[in-house]
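First, one chain by itself in structure tokens, the form predicted on its own.
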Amino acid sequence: MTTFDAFDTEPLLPDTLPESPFPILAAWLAEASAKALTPNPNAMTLATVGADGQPSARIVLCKSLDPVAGTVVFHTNFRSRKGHEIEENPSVALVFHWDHFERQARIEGDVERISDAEADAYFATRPWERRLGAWASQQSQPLASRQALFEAATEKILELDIDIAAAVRGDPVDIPRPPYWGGYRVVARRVELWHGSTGRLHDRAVWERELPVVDNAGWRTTRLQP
């Protein structure tokens, strides 16, 4: 018996790596999604810098993610600290971890709106309790009293004149989505993959290309010492 042999020693990542990490990174968070281990399988941190060079991480969700384009896009208010720390300097990280399958990602590259026609056809998916919400909250400001998010949200009821009785019974409700609510992309310069192995000899690669891609420039790609 070799010192190894209590190891798993077969590539977790393909052993020649693919050009792009895209294809395995979307293959992960489908599995993820498909067996639902957790509640958000497609639950990721953000981090931002803002202009103080001070960095800030917190949880957002994937909403979709583009293989082919190397790019992920999540939704929020463009008037909470991350979105002021995004205006400031659009360069961020995303981080997946997917505990149960010794997973993870890392991702890092340049942030970009995606269109108004994007945001709106995924703001009428949402269910009308978060639209109103989108209106209610000013995310980030200060808050006197959690009931005056509730008295905000009664406003924005009759302001928008929204028919509360018929969003209860689960008949279609118009509610606009609010002009500083919307998503964002992240096109990746930088993805890491990590796949757990026992005695803590992961299998981990790197790819990276520069931004703005010109050309269909691809990607570098190495493994890493775990």
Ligand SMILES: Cc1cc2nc3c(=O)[nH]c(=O)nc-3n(C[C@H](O)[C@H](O)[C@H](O)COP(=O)(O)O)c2cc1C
Second form
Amino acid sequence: MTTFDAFDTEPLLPDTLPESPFPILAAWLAEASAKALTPNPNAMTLATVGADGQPSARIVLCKSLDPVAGTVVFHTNFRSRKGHEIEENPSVALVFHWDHFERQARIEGDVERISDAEADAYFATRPWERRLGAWASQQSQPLASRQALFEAATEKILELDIDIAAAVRGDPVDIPRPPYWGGYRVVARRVELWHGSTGRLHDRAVWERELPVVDNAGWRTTRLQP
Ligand SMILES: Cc1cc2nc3c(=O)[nH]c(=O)nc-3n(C[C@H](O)[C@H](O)[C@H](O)COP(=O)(O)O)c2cc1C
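Counterpart to the form predicted on its own, namely the form predicted together with the ligand:
Below is the entire complex, every chain and molecule, led by the chain shown above.
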């Protein structure tokens, strides 16, 4: 049937949906990062559910994405609220929202820890202040005052014997990764890509697969009504 001329019928997702959503997701993230219209284009909402069934959500940064494996990595403190909830229940949800591009990506999946070697390699790339911060902050624990946080940071400088003069000069300083800090890899089970369009006739598609992935089994995909 022909459609009313005023409709913008240009497909926003390909007419024939690709086998995996990840090449599109990677391209959307790359485009948002390249255009840098917001300070953190790699920001995503992470929802976790603890043993009591109460969902909680917060923003974390996507630090890498493996389009072949269908995985997304973020880094955090394993002893934080999210860390405890993930240890109790590894099923999580992620949402990217690129408002300027009218795009949303929703990911649901299971979390596993990245290896110590991978976490060390990423931690070493962080500016010294952030590496110190990972030691000074017992993320999600009560804090008596802001001053107490600076005192904790100062104590850590002494305890870890950090050459602070060198750090301030911009010289490399050795600050190891705290054992309770590292990366989580979300292995996607369900991915939904959403592209906004006029008249709320958005384009929306979902890809699903079983976890664990056996024999490179692929995704089932379908378009969804907006
Ligand atoms: C833009 C932005 C990026 C953030 N990135 C991270 C991150 O990558 N990892 C992290 O642990 N917290 C990050 N945070 C802080 C979290 O949102 C959250 O406050 C913190 O992780 C504690 O959450 P929890 O108590 O639920 O564990 C970020 C916050 C914002 C606003």
